[in-house]
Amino acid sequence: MLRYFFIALGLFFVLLAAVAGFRGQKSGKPPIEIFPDMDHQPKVKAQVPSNFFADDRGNRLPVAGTVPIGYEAPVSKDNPFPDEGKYRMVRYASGTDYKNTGRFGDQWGTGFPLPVTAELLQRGQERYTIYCSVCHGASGGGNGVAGQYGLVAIASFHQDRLRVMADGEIYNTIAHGKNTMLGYGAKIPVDDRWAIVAYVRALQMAQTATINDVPADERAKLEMPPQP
């Protein structure tokens, strides 16, 4: 029985070598594909007609109300779907200054290159909720839902290392990523990155602020006894 096994094994290798020997030879016949690997899957190629649609066009027009990548639509309550052509281009990066890089020369900078207003913080909260909270959590404690599904080493913004980290380095981390965090430079425009940095600072202060951090005029309101 062992002899027949080795004979069969030898014939198998001879057949394999014979089949492999045809590789690279020119032929007008269709190739024999043992593993096609979806090489011939049905698909619509660019600028090619298609009878699948009534207008015989393979390329489709954008869906009404969608916004092209790299643009922003001035959406309002009265106009949730702005007309095409009313989009404004957003800036993802276009310079080597502090606002675009987070650096002054070869050093990380601290401070905000745009006014920190209530509107900026509100924008930062909105963008943070969309892009950051899934990992870092709503309060920045590193307890987002992604951690419940196996993602490890999620940073808490309330550790001392990140409390003292320069604003520019946090901006750079948002843009380019760090360690297991991927960069969001292609998704979050420059101004929105700074809005997120401002909101992260607000989350940090919310955990450590004292009454002395409140402006004097606002502090008086907090110290007033409750009205009956």
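Please read these numbers as outputs of a predicted model, since none were measured by experiment. What we label the rigid core is the largest C-alpha set whose atoms superpose within 1.5 Å from one form to the other. Positions refer to the first chain, counted from 1. Compared with the form predicted together with heme C:
Relative to the superposed core, V67 shifts its CA atom by 2 Å or more between these two forms. Relative to the superposed core, A206 shifts its CA atom by less than 2 Å between these two forms.
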Contents of the next structure:
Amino acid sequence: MLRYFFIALGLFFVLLAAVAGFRGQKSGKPPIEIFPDMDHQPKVKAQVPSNFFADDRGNRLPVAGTVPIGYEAPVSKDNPFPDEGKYRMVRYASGTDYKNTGRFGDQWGTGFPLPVTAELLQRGQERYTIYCSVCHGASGGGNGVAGQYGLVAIASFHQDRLRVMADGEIYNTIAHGKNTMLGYGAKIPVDDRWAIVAYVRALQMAQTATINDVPADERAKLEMPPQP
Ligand code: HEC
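Starting from the form predicted alone, produce the coordinates for the form predicted together with heme C.
Now the full complex is given, and it begins with the chain already shown.
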């Protein structure tokens, strides 16, 4: 019986040494962390100094020429905005008129509320390539790269329903999305949306145009030369 008592006592001292043995001792080594997760990150926290930079500020000032989100900068210094000053707020949408909604009353409207020029189409092509081509593809066939990553049923612009669709409805799809397509209204200002609509029309026309759409004096360049 006594034997068991001494064994139990011995185990008690071993336990005591294991739990309390090194308390109060200092160690230069970092503590052992079994699950460090992402507790330690060499990052700058907001409002905290950092000796990484010569001026010891953690937060950096914006680079010269930075334009706040939602604003645009003038084209050049000699050409500032007359009323707005340094920056001008970008018009994402305001008002209930055709230009802002694509609607006349409760009907989709067709036509462009700004002049359709070569510059507008170029702008539309650029914006389309940035915002739309990942899904709709460079030529609007609905075969953009997003399809390879599992996005299904991306609309092709070369279906009759979209060929005859009102310009205003396409404008609205860009602004507010449709079914599984999210809206781009918060990223694409009003004029750029119309530029994209114009470019979508150009893509559609590129698949359906006939020789009669070519100005008469340019046609000869496209027609087959007479065969010998
Ligand atoms: C993230 C992928 C994605 C992007 C980016 C995208 N779309 Fe779409 N779009 C879709 C999908 C998916 C559909 C089909 C939605 C549906 O089921 O009706 C669609 C449908 C459409 C339609 C047809 C709507 C209808 O009435 O049937 C138009 C027009 C369109 N997109 C234009 C655009 C334009 C212009 C842009 C660029 C501003 C754009 N999309 C950007 C995925 C995208």
